[in-house]
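Coming up is one lone chain in structure tokens, specifically the form predicted on its own.
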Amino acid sequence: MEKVTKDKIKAGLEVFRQLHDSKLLTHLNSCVHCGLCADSCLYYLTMKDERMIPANKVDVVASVYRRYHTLAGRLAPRLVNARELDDATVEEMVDLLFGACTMCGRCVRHCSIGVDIEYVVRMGRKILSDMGYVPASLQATVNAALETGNNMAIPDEEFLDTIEWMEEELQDELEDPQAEIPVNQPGKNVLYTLNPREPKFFPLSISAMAKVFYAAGESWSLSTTMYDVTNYAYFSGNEEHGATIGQRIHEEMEKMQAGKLVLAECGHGYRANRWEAPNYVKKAFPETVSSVELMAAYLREGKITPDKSLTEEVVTLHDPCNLVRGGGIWHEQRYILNRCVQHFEEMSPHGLDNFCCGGGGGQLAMGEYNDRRLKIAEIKAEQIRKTVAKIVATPCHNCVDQLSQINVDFKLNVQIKTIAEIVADSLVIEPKSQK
């Protein structure tokens, strides 16, 4: 780690000075260290390291504030646990705020007085980002999105080759040469986004959603200019980078003249675009919905017809933190599964109280903390094992990645599927000639 300099300290402290309201200060001063948040945290439950209790993550940020912005902190720092923003403090902040938190928000639900611990962690990450201390692998992911338009730096030619391949597969499956995965077609009802992990590693999830669109008779298109649903600047804490990425999607919506923006299955992608991006860019976004919401609407409106007998295995559901606790979407995926599979078994706990898979908060992008990420995954593995499910559904590609590793490491012998894949597997589609 580079040494902390006066300029870096000044940049970090500026975060406190730039605040236009008292939200951060309120939460920094509200924690009473009751410890109730401890049992909500994957890191503490797994490692029993008191440093990793969420209240201590709040306190490391609060201690810096006290040192520079309170009289007691300036005059008697040891007495009030006020800390200099020096090498040791920065190193601990990086370790706790980046390396020991998935920003899942479960601790917020269990806080006795409602401290928004996740928000404090985000602001702590912003301090570190402004000082230049974002873990290298996470920053590289953000840089790739800024420089190439997608976080995996996929060239347009490679992307289009994958789309063409998936379109051919779709046509073969549907026995309809007119079935398509449209690209760069303006004036459609839906501009659809993807997680770059789909064209790179999970292309079948693209054709699954295309099959759903086909069955619903939807007017839609992808865009080669801006198809990336993710915004890893939400995890790095750099709001300028977050605004740049958010603005690109806004501009692409206007250029494509699409009716609404539909976000692929990505927990933080939904939160970053639906709730955070308008704040980043300081303007209202067009209608923005998750593909999960859209599929649930198709089912309710009778636009698609499922046959739940086509999926006989027991299916369980992993709820992505940013979609559920951070986005309020948790009824829709249950409605879909109850319509599309025979046997749906909930994890315990589930819904708003579900445990993170361990891959959130940018953890999947930070190779520096892989050992911790897989260690805390044991809790999710046990949740899955107790359901006796053979299929784990989740509406998030980051979760798909983490769950896939959990599946191998903990020998669960399950299939990991997106909600779109579950829906596509259940669809009853009449041949074109019979419509």
Given for the second form:
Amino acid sequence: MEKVTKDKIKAGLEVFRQLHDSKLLTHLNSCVHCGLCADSCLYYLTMKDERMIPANKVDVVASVYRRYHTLAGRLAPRLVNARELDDATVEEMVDLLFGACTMCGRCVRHCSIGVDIEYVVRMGRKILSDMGYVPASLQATVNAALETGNNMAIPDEEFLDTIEWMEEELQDELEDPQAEIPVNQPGKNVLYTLNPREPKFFPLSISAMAKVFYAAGESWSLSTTMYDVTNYAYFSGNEEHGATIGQRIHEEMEKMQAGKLVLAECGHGYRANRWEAPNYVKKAFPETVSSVELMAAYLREGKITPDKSLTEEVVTLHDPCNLVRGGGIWHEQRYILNRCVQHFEEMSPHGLDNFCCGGGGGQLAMGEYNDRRLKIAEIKAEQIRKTVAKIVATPCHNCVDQLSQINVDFKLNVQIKTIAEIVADSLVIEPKSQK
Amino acid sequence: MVVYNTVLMYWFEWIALGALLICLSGLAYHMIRLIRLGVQDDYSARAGSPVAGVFYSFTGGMDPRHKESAYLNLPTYVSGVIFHIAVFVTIVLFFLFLTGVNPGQSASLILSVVAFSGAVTGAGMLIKRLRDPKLRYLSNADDFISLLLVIVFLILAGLTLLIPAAYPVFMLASSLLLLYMPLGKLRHAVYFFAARIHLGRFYGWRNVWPPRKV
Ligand code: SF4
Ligand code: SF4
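Target state, the form predicted in complex with its partner chain; input state, the form predicted on its own:
Everything in the complex follows now, all chains and molecules, and the chain you saw is the first one.
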């Protein structure tokens, strides 16, 4: 690790100096070290390492705050465990805040006081980002998005080839040569986004959503300039990068004169675009909804008609933390599954209490912590196993990735699907051009 | 009880009064700082009600049936509740003593039971903090000092109710506690409310709280 310099310390401490409101100050001063959050965190539960207790992640940030901004911390640092922002502290911060937290927010809900642990972790990551200590792999993902417009640096040509291929698949499936995956078509009702994992690794989810749009008769388009729903700057803690990425997607929307922005199934992508980006750029954004909300609306309004009998297997649902606890979307996916499959079984716990799959917080992008990521996945594997489900549905491509690894590593023998894939599988559609 | 009926204040009562003023000023400093900084402007389109979120934060959000910190740790949770009730009662008692109000014999007996119960649960929490590896790891000197000061405060309050001669010592112990309060973790007396307000606003805005039935 690069040595901590005076300039870096100054840059890091700015986060405490430039308080825009009382939120950070509040959460840095609230923890009473009761330790009761330990059993809510998948890191502590699977590793039984005291360092992983959520309160300790708060404390590593709060101890720096105390050292520079409280009377007791300045006069008697040992009394209140106030720490210098030095090499050892930074190293520990990187390890705990980047390497031992998926920012799932589960501990927040269960904290006896109400400390927003996840928020403090994010602010701690911001300090590290301002000092230049974001893990290289995560920073590379952010840089790819900043430089190329998508976090996997997929060239336009490759992207368009994949879309064309998926369009052919769609036409074959629907037996309609007019069925299309529209690209760069302005003036549509919906500007749809994708997680770059889709064109790169899971293109079938693109044709699945296209099938849903087709069935609903939606007017929609993708954009080659900006289709990436993710914003990894939310995980790196760099709000300027977050603003740049968040702003782009909305500029594209204006350019394309789209009615609304529909976010692909991506937990943090939903949170970053729907809730965080307007605050990064300090302005209200046009209508932004999750594709899960949109599909639920299609079903409610009768725009699509599913046939439950087409999915006989038991289906369970994994709730992405940022969509559910951080975003307030948890009825919609249940409504959809209850309409589209014969047997839907909840995991335990689920909804607001669900456990993270282990891939959140940028963990999937940080190869440095792969061993931990798979260790904490034990909990999710056990949750899935207990349901006897054969299909695990989840409205998040990052979760799909992590769940797919869990599936192999823990020999679960299940299928992992997005909600769009479940909906698409349940649709029986007559080709429109033959109507 | 002679000490309760006197009009003139004793030297140790003056000390306690001074400590109280310093404590209140310290806590007011924290509170005013929070109020001046205010709450976050949110530019995202609101989906729920921050007011309902804050209400839930102090009600359903604290429901022990829904909090793992409570239902997975029931003995600790119950001890914590008893401890905090005893502390609040004893703070009221401190004011009564200072203003020369005598709670009366039977009330004194009940109040001393409350104070001693608090002290016992506090002692239990102290032992747990010393023995539980998780808590030992998280604890710093401030955690122990704060807890010890409160336990002594509770014991001396209970004793004063039964043996009036303990009153000066109680007032001096209270003074120490009051002087320490704004400096260490005891200031969560202020920050607890701020934390729950922030949490309620945040989740209320996003329509996460209050949770809707599926
Ligand atoms: S946010 Fe999640 S991973 Fe991070 S400390 Fe809390 S429970 Fe653990
Ligand atoms: S439950 Fe909350 S108050 Fe208790 S140690 Fe954890 S973060 Fe701190």
